[in-house]
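The data below hold one chain only, encoded as structure tokens and taken in the form predicted alone.
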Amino acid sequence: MQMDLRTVSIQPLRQTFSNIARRFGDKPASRYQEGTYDFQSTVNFHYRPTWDPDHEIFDTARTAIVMADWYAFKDPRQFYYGAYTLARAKQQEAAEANLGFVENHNLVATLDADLRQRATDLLLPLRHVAWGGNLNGASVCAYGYGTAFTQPFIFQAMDHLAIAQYLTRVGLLLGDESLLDQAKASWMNDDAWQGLRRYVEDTFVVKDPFELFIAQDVALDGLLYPLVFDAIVNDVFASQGGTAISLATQFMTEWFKETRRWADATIKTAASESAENKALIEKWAGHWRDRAAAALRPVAQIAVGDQADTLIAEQVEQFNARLAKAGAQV
């Protein structure tokens, strides 16, 4: 018996599903494409809420920024829950090995006493920083409005519990649970936190999504991460033989590194839309960049004394460079 074999075509009869085929067309659709976009409730809101009867559940003038479409906006990562679960859990297997080789080989004892007292002060009660962005991107992620612009701020909301998750092993590396406690205890009374802790807790009664937006995941974090992460414990700390706190906070540098490539995009979509737009995130970033630039001036002091004004006023510059790059001059 003869067997021809052949290759049958078979034509699907739609290549996506149709809200995806009506925004790009029919055609094949990325997984982030058909898990970002036309999410959004936008009928059949039965009442408006009692605590908020100004404002539909969910309703776009929550925010003074106003977008033609609010899925203009596009994650450059191209997260959607199961690729940024994939990204993060490879992470955080780099991360485990780094704090179990610090761990392993006792690497804590290899550092000064003053060093390692530094290092401390300096990254333990930022723990309390982190449960605030954790807060602060689930606040958005509610009241924002077009999953391509909230989606990312439930992830930014994991990552910082995540990173406070980590600082809380780095301080049992550096010491027993008795840091953790003198670290809140720091966070609450001395005077080179509260400037810090002020701009956290205003944060948590910011009511515009996108100026909180601004302010925690533009100003704070993009001038904290590479103050304390880039400047002082991998420049500053690890030319003082401080590598071993370096490795243990490898997964902050390289975090933020991702996320600010996200935030910029964000920031360019929406100054991009009109003058308007442009202008208020201009005047939103100038004034938490400041707020922020001065509560971050005593906390550096804790780790590099004098060089703090230095360190500061160089990340301010890089700052402004990166905003400018992403069309927001400030």
Given for the second form:
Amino acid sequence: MQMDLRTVSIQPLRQTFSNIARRFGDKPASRYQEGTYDFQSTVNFHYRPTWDPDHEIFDTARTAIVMADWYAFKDPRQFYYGAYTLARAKQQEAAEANLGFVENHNLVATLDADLRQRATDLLLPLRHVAWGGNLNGASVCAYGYGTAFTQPFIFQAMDHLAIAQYLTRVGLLLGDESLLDQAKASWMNDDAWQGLRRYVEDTFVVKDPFELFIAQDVALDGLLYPLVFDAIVNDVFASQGGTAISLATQFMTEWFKETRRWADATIKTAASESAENKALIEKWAGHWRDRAAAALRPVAQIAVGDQADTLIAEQVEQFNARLAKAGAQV
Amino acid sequence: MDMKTSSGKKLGLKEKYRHMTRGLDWETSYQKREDVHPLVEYEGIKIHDWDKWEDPFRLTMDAYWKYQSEKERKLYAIIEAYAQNNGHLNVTDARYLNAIKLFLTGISPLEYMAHRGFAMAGRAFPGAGPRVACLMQSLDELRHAQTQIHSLSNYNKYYNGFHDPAHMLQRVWYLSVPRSFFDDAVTAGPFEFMVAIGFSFEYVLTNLLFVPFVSGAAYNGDMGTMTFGFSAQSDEARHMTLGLEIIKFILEQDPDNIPIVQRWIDKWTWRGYRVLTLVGMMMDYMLPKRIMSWKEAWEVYFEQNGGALFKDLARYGIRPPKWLDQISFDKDHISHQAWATFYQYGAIADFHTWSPTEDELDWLSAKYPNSFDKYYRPRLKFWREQAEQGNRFYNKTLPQLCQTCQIPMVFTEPGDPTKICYREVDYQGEKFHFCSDGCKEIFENEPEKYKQSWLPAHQIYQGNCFPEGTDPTAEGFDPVSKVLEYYNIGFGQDNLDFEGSQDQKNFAKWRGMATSNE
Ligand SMILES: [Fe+2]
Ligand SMILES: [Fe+2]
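Can you swap the form predicted alone for the form predicted together with the partner chain?
Up next: the whole complex, starting with the chain shown before.
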């Protein structure tokens, strides 16, 4: 039934939901706020998990980080599903255009054989690293506490999957399917990759969701993405005639720039909550940074030979400065 | 996305998808598989070959973003236009809004729970196929939760009862029914979760949830709900395929899995059916313009469609769920029994109830020739007469609840609608009460789980449902008002009869403004 209604202005009884009003007062709220705050249950759970009877379904005790309010976290991108999906759809279009451009103009043929080989050896095993990031994103989303904290991790999980899929397509631009199998064999067996594979597998058994966030999204992604996609692909490779590769991996560069804003905000909120949190974050970040830096050295060597040490030292320095700005001294 | 290799060879869909998912996975060697995926064994399900999993929908992330963003763009444009044009004044009658309150408090927070549950399941499975499918569904479920809250945000601005859904879900007596259902599923292992939610709920019962609400919205002029409903339905196709695939996969992997899965199907069909009581009541009593009766919906969507499904599953050694005879008998009764309950407890609910009009009573008589005139019409008429004389009946004694489904013990004996059905079990020196053989058996299979149930009526009597700092020994202590405060149900706004409510008055006033020239 559709009636003809005159446009009338009627006075609303309230501006937003009660839980939002309790936090911010009764005023118009954003979609991020209404879609995020207090969605996850916190009290009166019916049963303990049969898979973890020591905890409630959602339990602050799964992490050593202590927050008075887990909704102190705020995603500076204000990503709820709709905002996230629209943002990624746009980036996806750009990535598609870039990959299409490289393919249609057969730009891979302009790479010299040595560069093409180094790019292949460096980038393709990273598919598996991203696949690991997918699993870890799922972990934090599943077992973390409070929607403001957990919501970005389902986005991280799916983004990592997308990156693994984009790298697969880069691989198929660089050669045929056998390259993917070779890269997997390197990932499984080559000495250069074993440090990184061990790192990734070790993160799979980290139970504390916040530590896992530090190990995966802060330390590993925080060193790997600027090292591989900025310092190596965008600088070194591009200077050697490899702009095609840089074009084909632009998604990753943009993605890291965007997601680190969220990661920094998350660290900052937790670290500024208490000295204990700050100390924990510093301990974890220091530990995983050192491991990640060591694991990435032989990987960088594949691409840039003995420049690797310098590049990694620079990355570590930038990483430390970045964390210092977020309130953690490492 | 068109994908070729550099040599120009076109990859087939299957091959392409393999590289995009399965090819990414590897057998860990620095950490043992049982440490990386510790939850796959303990339910007793045996999986020999994860590669036998057929990916139900081969969707890469770039395609996912593309499709979904198109849907989001359309949906939010409609949400905005609906809000701007006061679309809520188009609904048939303000009573209709109470059906949507039931949805927002009873369903939307469960969509959120599904989001977290599928993240858990995706994390738990070692196979790449199920992992990707579960995580994509986890993301979709977040979408459902958020598009629902965003769509209904506008209703909340103008009407009562919408204002605190997540808070109420964790406290209000009847909302422990849907909530405990989902708490039950996520506290089970990953395989049971998938059978519970992916198969039993999303595949077998989903039409009984969504069709009534979405068609109900369409019939009653609620474009807002209709739009998010249809938009969510388009994800449902993927979810249903996942639900069916998981069942077939588990059953094909090992014959020892059959009895475990059968017990889960029995349990979750019954649990789901009990939750759907709320939907049945909504269909028969809360839609000013009815779509079909609960009984008809059950016959079409379960007895016919479900019947075909279970015929299909027979070749795996699966039989139809238990207690279907009882359900079939009960379809003449449960919606009426539920409405009578909410009518009586209308003082402590977050939505309004009312006496059906004479026309509506006639509709119910026609739809329920075997039961309505004989058992239910006289009571409703009596209540209406009482209300008209100023004696609107509110029950002030808390009901006994079923330990498993948590519904008040209002259902009747299979075969005798004049006698309340009671079952009980002694366990560890305590007596536990049940509404049915189904709920009793579910308890007996897992007493350690169900003895934990947070039963709202018990919790009130134990003093756990008052605002912090309440002193029940203080002079003039009024338990009902304190419970409502704990629930955040505003007395005289969110609760009581629709007749005389703010919703009723405001809607009449606003619609009058919008349809007249004054
Ligand atoms: Fe859903
Ligand atoms: Fe029950």
